[in-house]
Amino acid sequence: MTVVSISSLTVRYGARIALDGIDLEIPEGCIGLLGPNGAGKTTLIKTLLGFVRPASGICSVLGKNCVNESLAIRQHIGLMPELDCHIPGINAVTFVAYAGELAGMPASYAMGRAHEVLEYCGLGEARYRNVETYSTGMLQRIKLAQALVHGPELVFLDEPTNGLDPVGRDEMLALIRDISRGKGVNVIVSSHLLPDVEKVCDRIIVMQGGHVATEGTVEDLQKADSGLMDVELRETNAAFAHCLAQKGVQVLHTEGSRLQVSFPADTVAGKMLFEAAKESGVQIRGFKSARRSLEEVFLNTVERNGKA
């Protein structure tokens, strides 16, 4: 099922074009939305929520038109904003229940759901505390709770691990994984912490300059060119790298007995490796096609599109 469908979407702020003719289909699952500052991520989310009217093009969320059915869309969507959104002077369960009422839930049912989602988000024992007394990690959790209280089909999470310590980050990421995989809720994560996105998302969308620079599954985008290999030796041996260089193989970096090398096109990597091993008197423990980190995917995409 397609969660978001976008065709030739253009959004302008005066003379400035924020989104330039975007075409995009976002499927079910957990999706990472990446891009440098000014890439158009926030504008895209605001447009999908119906807060920004497009200059041209069509976009729909959960089968509903973003221009004509924006209120209906927002009733089926949860939003965890980057900035704090709590109301000082009320306790957590009252705040989350109020968010449910704003989404159209009856007051009694909203209160019951508020207790449930606060327990789920790890705030059960602190539900009667005023939200202004919460720590940074607790504020992140209550933002997630208010986004989930009305049982949305799709949740937007904007920088969900901002300000969290390592333990808090792991706990938040575990919640996001459970929401998308255990609870069957579709999730779109916008974050500048790429390792976090890599841990929880099935697909990513990289935006730059109001365009979609690249998109696809994390696994496919992390696959390096066929000529890039990770090699592990039995022991460190500088002569091995020298032999490879003489054969036209580029040694990109070494770390102890591990190397990452790039082979010329139309060469048999295994044959070259074993020839170099024989000549240098070293034993190869293993080699495999290199897998790029999500950070490398992001930086390469931004650099490539910046030069285009």
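Here, rigid core means the biggest group of C-alpha atoms that superpose within 1.5 Å across both forms. Positions refer to the first chain, counted from 1. All values reported here derive from a predicted model rather than from experimental measurement. First, how it differs from the form predicted in complex with its partner chain.
After superposing the rigid core, the C-alpha of A238 moves by 2 Å or more between these two forms.
Once the rigid core is overlaid between these two forms, R258 counts among the residues whose Cα shifts by 2 Å or more. Remark: with the core as the superposition reference, the CA shift of K64 between these two forms stays below 2 Å.
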Given for the second form:
Amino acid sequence: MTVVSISSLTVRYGARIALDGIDLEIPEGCIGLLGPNGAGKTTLIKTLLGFVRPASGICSVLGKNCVNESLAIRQHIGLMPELDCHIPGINAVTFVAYAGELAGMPASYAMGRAHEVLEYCGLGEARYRNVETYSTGMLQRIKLAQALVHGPELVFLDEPTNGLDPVGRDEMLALIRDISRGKGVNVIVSSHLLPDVEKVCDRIIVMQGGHVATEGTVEDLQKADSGLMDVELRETNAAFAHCLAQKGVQVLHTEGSRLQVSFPADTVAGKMLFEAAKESGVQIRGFKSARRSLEEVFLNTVERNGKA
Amino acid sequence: MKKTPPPVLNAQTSPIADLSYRGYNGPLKLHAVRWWVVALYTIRRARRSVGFWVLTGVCALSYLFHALGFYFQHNLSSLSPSMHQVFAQTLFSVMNGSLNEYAVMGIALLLGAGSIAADNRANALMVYLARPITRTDYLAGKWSGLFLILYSVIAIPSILYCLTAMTAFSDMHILQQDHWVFVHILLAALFPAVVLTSLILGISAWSKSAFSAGALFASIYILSNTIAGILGMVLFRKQPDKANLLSHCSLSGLMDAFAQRVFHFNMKQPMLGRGPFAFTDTPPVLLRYSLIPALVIVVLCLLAAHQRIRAVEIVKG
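We have the form predicted on its own; now please give the form predicted in complex with its partner chain.
And the full complex, kicking off with our chain again.
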């Protein structure tokens, strides 16, 4: 099922175009929204929430139109904003229960549910303390709890690990992973921290300059271009790299007996590798399509689109 | 008989509560009543405020003070030509007298100044408006919460005062003199509650700090009272009608004018240069002179607040 469907969506802020005719289908699961500052990520989230009116195009969330049915959409979504949003002088239970009541839950249900989600988010007994006494990690947990209190089908998490220490970050990522796996909650994570996105997301969308630069599953995007391969030899052999170079294969980098090589287009990689191994008298232990880190994927995409 | 030992509970396999995440399938309120959640929250916050109870206590004290005053005046009724006029004037003082007026203004300031400003400052509007409520629901909730508090603080002591007078001084036949006395009280209490609520929320919505919103509100209130009062007194000898009208060109003056019209009595106005105890009777001004400016203030403030309440700031470049 498609969670978000966008067709030719354009959003303008006066003369400036923030989203430029994007087309996008976001399936169920945990989706990472990446992009440099000003790419249009936040504008996209605001538009999906119905806060910003598109200049043209159609967008729907959970099958409902963002312009005409924004209230119905907001009944089924949760938002964890990047900025702190806590009212001083009230405790976490009151804050989260109030958020639940605003979503239409009767007061007693909202209170019960606030305790449940705060416990789930790891606040424990600290939930009775006033919010201004909380650490950054605790504040992030409250923001997550208020987004989950009414049992949304889709949650937008804007920089969920901002300001967290490594332990807190891992715990937050574990929570996000947990809610997005088999709990009926779809998650869209907007973050600059690519390792975090890599840890929790099934798919990523890279935005740049108001366009969708690339999208796909994390696994697919991490697979390098078909010509890029990781090769492992039994032992270090300089002649092998020399033979490959003679055949027009570019050796990108060597680390001991491991090499990363780039084959020209329309070549059969296996055949060329074995020929070079035979010529240089070396044994190949294995080879596979090279996997790039998400950071490399992101930087390559941004660079490629920047040039275009 | 051999007893079987109780089963040993394993905390890991048998937790007391299921702490895993679950969706919510419970009931939901209708969208039409969501504003009431915001109103209730405003009232709950007020109930926890010590300052609110202190100022409410001041209002109650004012009621006791006036009740005592009326008791003495009633017992020395020969001093007063018409006890009903005295009763109306005292009732007016319970509602709009300086002590009560400033206590009510203080409550509006205390609860209203930070009402929207604090949400602006804390970026809470984004979270609230990401729920299925509209800007209008939010504003309606804030407005009705504060309005109900102010209305109760003004109307309840006045009704109590009236009930006390009716039971203690049955010879005055208050209800026979004015069948609509309770309606008049409820009507007179409506005016200051509506005006003060709208003004403070209009200011609060445009501010990010409760302090600055409160300072602006208090300045408008006190300065307009002071200037209008002085102008009224200065002009009184030459143009008494104009002076009477001018003395009502303030927030407090508008409220006085409306209450005076509702209770139908002449207000005592100090006369400048005639000694400290020189007062003159001023008749009530026409209803439109209080209603139209109040309506303008209320509409402008609510429109301004509605315009400013947004989930996100949109900067058009």
